[in-house]
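Only one chain is shown below, in C-alpha cells, and it's the form predicted on its own.
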Amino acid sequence: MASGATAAGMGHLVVMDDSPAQLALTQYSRSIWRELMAQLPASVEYQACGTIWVAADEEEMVEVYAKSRICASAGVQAEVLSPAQLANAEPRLRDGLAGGLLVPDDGVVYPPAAAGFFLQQAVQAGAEFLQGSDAVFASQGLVRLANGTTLTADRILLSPGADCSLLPGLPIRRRKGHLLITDRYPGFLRHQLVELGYLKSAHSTEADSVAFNVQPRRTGQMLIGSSRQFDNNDAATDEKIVRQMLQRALAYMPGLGQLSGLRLWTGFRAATPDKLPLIGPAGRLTGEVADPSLWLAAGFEGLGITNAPGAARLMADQLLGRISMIDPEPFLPNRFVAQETVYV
C-alpha cells in the first residue's frame, strides 16, 4: 500500500496557481488537510511550516509580487519578504538573494502515513481493503486480479498513480524525480523552501531539469529535491541528475554541504499535458465506446498528497449527485477526447 508515487514524494502541502484550476483545488484540497489536523495521528507527522518561494534575483521577485496580487485575489494568505526578512526566517540562505513570497499555510506531511490514516478512516466506515494482487482487467463493472479472484461493481474507481498498464490510453507520461533525505538536525531549516525557478523546471515537458526544494522533516532531518525527467522509466538513480540537484541546493543554502545524507531515491510522477489531474467518468478515454462502470482519479503529477482530500470530495460529489463546492469541469476525464495529446 501507498508504495508507488505516495511513497516516493515530499508530501507537500502547497498551493500552487499555474492555472485558475489548479489554484482552485490545491486550495480547497489545502483547506480540508487544515480541518482535519486535529485528527490526524502523530505518525502523520503534519507541519504548519509554510512554503517560502524564494526569489534570487530582481526578475524573480516581479513572480513574487505576481504570485502575491494572486494569492490576495484567492483569499490565500500570503507576505512578500525582503532580502533582510527572508534572512530572518531563514539564516541558513546564502547572503544576496533578492526576497521571496512567504506562504504560511502550507504544510508537510508524511505520505504513507496519511494514505494509512485514509485507509483506516474507510475501512471502520465499511470498506474492505484486499492487497497483494495487482488489477489486470477492468472493464464492464468488472475487475479481475493477478491471482485470479473476480470483482464487481456499478462503478469502478481506478487510481493507478503512475502505472497506467492497466489503461494504457490515458493521456498521461511518467515523469522521474530523485530525492535525497539527511541525518537529524533539529532547527536547521524552519520553512519548506523552493526557488522561483522551480516554476519553470515544472514547466518544461521535454528536457531533464532541476530546482532547488527543500523539506524540513519532523524528525529534524531534510528532505532535499527535486529533478524532472521524462520518458526515463529507469528507476535506477541518475549520478549526473543527482548532482546537478545536490548543486543547485548548495547555490542556495550552502550549509547543506555540511550535513549527511541517509538515502537516495526516485520515484515517477503521473504527469497529463495540461498539468490537471483527471476525476470523474472515464467516458471515451478507455476505448470508442464508453465504459459507464470505469471512473479516474489519476495524473496529480507532484500534487498527489496536496489535492488527495479534494479530490475524493469532487470524486464524491459526482458519484452522489451533490454540488460541489469548486467547479469539477476542468478535471473531467472527457476533456481530452477526440483531442490529439499534445506536451507543451
Ligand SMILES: Cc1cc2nc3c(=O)[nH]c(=O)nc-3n(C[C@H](O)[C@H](O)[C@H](O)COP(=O)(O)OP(=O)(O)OC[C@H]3O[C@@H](n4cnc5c(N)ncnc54)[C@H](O)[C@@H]3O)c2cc1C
Contents of the next structure:
Amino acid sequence: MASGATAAGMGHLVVMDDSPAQLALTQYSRSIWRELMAQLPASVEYQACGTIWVAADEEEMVEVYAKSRICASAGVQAEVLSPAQLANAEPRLRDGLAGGLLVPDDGVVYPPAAAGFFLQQAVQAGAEFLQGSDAVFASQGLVRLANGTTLTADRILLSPGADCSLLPGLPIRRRKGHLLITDRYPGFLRHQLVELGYLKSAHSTEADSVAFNVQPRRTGQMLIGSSRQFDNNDAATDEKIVRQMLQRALAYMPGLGQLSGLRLWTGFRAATPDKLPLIGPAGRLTGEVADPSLWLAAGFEGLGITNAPGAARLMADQLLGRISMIDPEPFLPNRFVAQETVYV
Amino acid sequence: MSDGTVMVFLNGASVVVSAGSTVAAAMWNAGQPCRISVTGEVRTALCGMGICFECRALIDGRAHRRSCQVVVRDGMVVETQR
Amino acid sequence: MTQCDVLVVGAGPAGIAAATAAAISGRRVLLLDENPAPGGQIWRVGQPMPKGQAEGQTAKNQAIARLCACGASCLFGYSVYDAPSAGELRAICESGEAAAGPVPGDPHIVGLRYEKLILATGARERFLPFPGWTLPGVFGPGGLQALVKGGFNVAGQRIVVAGSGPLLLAVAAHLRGYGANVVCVAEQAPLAKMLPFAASLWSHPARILQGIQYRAALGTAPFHLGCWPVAALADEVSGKLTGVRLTNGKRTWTQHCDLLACGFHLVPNIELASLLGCAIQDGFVKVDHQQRTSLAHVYCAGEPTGIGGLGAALVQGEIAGLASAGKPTDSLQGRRLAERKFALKLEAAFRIRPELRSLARPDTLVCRCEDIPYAALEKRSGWIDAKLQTRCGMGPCQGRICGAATETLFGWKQTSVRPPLMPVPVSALVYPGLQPVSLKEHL
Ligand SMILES: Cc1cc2nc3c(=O)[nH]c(=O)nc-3n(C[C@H](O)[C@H](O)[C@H](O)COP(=O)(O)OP(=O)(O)OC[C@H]3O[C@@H](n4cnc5c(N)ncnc54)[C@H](O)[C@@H]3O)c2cc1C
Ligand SMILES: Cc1cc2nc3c(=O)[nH]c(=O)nc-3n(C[C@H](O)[C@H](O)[C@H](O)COP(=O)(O)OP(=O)(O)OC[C@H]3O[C@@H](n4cnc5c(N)ncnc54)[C@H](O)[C@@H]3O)c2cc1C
Ligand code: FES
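The block above covers the form predicted on its own; next, return the form predicted in complex with the named molecule.
Below, the chain from earlier opens the complete complex, with every other chain and molecule after it.
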C-alpha cells in the first residue's frame, strides 16, 4: 500500500493556477481536504501551514501580483508580502528578497498515512484489499494477477502512478524527483516555502531543473526539494542534481546547511503532455477499439496528493452519472485520442 | 587546564572532567540526560559507537551531535537535546 | 580529491591487516576510520585501565607497529557517508582538529578516489526490545565498554552483563578492570548448545577472548547459561535503574544492579557494501576465497562477511590486502577455512532463542528514535509498510537498531540503503570534495 509516488512525495496541498482547469481541480480538492480535516487521524499530520511563494527580484514580484489577481478572482485567499513582511514571516530566509505571496489555506499532509486513511475508509465501506501481487493483465472486464488469480468486474479503474507497464500506450512520462529529510528542528520554519522560479521549473517540459522548495513537517523535520528530470529511470540518487537542488535551497536559506540531513530519496511523477491528469473512461486511449471497462485516474505529476480527493469525486460522479462540482471535461483521457485523430 | 582536566558547561552547570573523555561519558557522570525522546522519555547513550543516536545532544550550539563521538574541550557548552 | 591505489574503510583488526598487507606489497594505501585512532571495536583506545593490563595489548601493539612501518597513509576521525560515483567515496570529519576550519566546528569533507576498495566496517551489537530497555542505565555491553574507555565511571557500580555472545565475558572482564562490581553474566544460549563449544572456546581462549581467562572475566560472579532478561526495573520516583528480572524459562528472579549491559551478539555493518551494490547473501556481504565481493574492485573482510571474531578478521584482512595488490594468498587459505568453520560454530552456538521474540509488551518501544511501540508494528506487513505507516526506522539511526530488532521479531528484511550512510549536515551534500587533506599528519 502507498508504495509508489505516494511514498516518495512531499504532500504539499497547494492551489496551482497554471491553467484554469488546474486551478479548478486544486482549489476543489483543497476544499475537500479542509472538510476532511477533523476526521483525519493524527498520523496524517495535516497542518494548515500555508504556502509562501518567494520572489527573489522585481521580475518575480510582477508574477506575485499576477498570481494574487488570479487568486482573488477565483476566491482563493492570498496576501502579497513586502520584503519586511516576508522576513518577519520567515526570518531564516536570506536578506534581500523582493517579497512573496502568502496563501494561508494551503497545507501539508504525510501522504502514506493519508493513503492509509483513504484505504481504511474504502474497506469500511465494503471494498476488499488484495495486496502482494501485481496485475499483469487488465482488459475487457478481466484482471489477471501475477499469482494466477483472475478477477472480473464491470469497471476496472487503473491508477498505477508512474508505472505504465500495464498500459504502455498512455501519454505519461516518468519525471524523477529528489527529496532530502532532516532531523527535528521544531520552530525552524512556519510555512511551506516555494520559490516563484518553481513554476518555471515545474513547467519546463524537457530540461532537468531544480527549485527551492522546503516544507516544515509536524515532526519538526524539514523536507527539502525539489528536482525534476525526464527520462531518468534509475531510482538511485543523482549526486549532481542533488548538489544543484541543495545549492539552490541554501541560496535562499543558508541556515539549512547546518541541519542534519537524514535521508535522501527519489520518486517518479507521472507527467502528461498538457500537465493535467487523466480522469475518466480510457476509451480508445488504450487500443484501437475502445474498452468500456477500463477507467483511468493517472498522470498527476507533482499534484497527486493535492488532487486525490477531487479526482476521486470526479470519478465517482462519472461512474454514477452525477453532475460534478467542477467541469470534468479537461481531464477526460480521450482528449489525447481526439488530438491524434486531428494529426492523422 | 594543565592537570589533565577540562571544564565544560553541562545544562548550565560548570563541570570538571578528565581530558579525553567523551561528552556522553561526561554527561552520564554528571547525571545529565543526553536527550528527551519524541514522547518525552529521558535517554542516555546506548551503543557507544555512533550508531544508535540515543546520545544526541546540543553541543556548542549544534543540535543532534552524537555525544559519544565527541571529545570534551575546555569551555564546551553542552545541553540536553530536546 | 585524494587518490590512492587501495582504500581501506575501517581500521579494526581486519582493516589494519588489509592495509598493512597491501602497503607491504607496494600499493599506495589509504586507511580510514571514523574513530580518532586505529583499533576498531576490540582494540579501541581510551582512558587507561586502572586495574591490571588491558586485554590483548601485545597483539594490538604488534599490529599497530606493523601498520606504522608499512607506509600506508591513514585518515582518522572521518566517516564515509556517500559513494557518489564509481571509484569514489566521500568522508566527513565532524569534530576534532580537522574540523577546526575557517568556521570552528564546521565539518571537513574529503573526496577519495581509489582503484581497489577494501571494506572492513566491522559489526555492531544487536539489541532486542524488552520492557525497560530504553531506561537510562541500560547499555549495550560493547557500548558500555566503549563508553568506559571514553571516561564513563563504573567504579563500584553493580553491573549485570546479559544477552548473548562471547563479547559478554570480554566486557565483564573489562568492566572489572575498571573497578566495576559485575554481579552476574547471563547468556541466553542454552547449556546444551554452549557446552561442547564452550569447552573448545576455553581451550583456545585467545581465539575470542584474547587471552582473558574465564575466571578473570567473572571473579566470583555467577555465569548463567540459558538465562535472559525479561524486564529492566526502575525506581518509580527517581527513574533510576534498580535491577533486572532474569529468567531461565522455569524460574524468574530479580537481580539488583545499578547498570545493565545487554546485547544479543553482533550484526554486520553492511550498509556501505549495500550502497555500493555488493551482493548480500543471508545478511552478509558475499565474498569469494580472495575476499572479493560481487563488484570486481571491491573486497570485504572481517565481520561484514560473517561474525567470526578476531582471528577471522586478521586472516581475511591480510588476504584482501594481498589480493587487492595482485599477490597470491594460497598460504593463508588453510587458516581462512579454519576460521570459517569456527565462525559457523559461533553462529550456531549463539543462535537467538525463540522466547526472546516475545519479550516486548504492546507498549514496549521498538524504534527508539521515533518511539514506536510493539503494538503499532505487530499489524504491519513488512519493513517498508511499517516504515511508511508508523515511522519505525525513519529516525536518525535509519533502522540500524530497530531494523535488526524487527528482523528478529518479525522476520522483516530491510531494504534500500540510501545516502547519506549516516546523518550529515546538509552542507556536506552540497560542497563535497573541495577541501584538501594532508594525510601524513593523521597517522
Ligand atoms: C519528489 C516528489 C514530490 C512530490 N510532491 C508533491 C506535493 O508536494 N504535493 C502533491 O500533491 N503531490 C506531490 N507529488 C506527486 C504525488 O506524490 C503523486 O502524484 C501521487 O502520489 C500519485 O499517486 P498515485 O496513487 O497516482 O500513484 P502511486 O502513489 O505511484 O501509486 C500507484 C500504486 O499502484 C501500484 N501499481 C502500479 N502498477 C501496478 C500493477 N500492475 N499491479 C498492481 N499494482 C500496481 C503501485 O505499486 C503503487 O502502489 C510529488 C511526487 C514526487 C515524486
Ligand atoms: C561494540 C563492540 C565491542 C567489541 N568488543 C570486543 C572485545 O572486547 N573483545 C573481543 O574479542 N571482541 C570484541 N568485539 C568483536 C570484534 O569486533 C571482532 O571480534 C573483530 O575484532 C572485528 O574486527 P573487524 O576489523 O572486522 O571490525 P571492527 O573492529 O568493528 O572495525 C570496523 C571499523 O570500521 C569503522 N567503520 C565502519 N563504518 C565506517 C564508515 N562508514 N566510515 C569510517 N569508518 C567506518 C569502525 O569505526 C570500526 O573502527 C566487539 C564488537 C563490537 C561491535
Ligand atoms: S551512544 Fe549510540 S550513537 Fe552515541
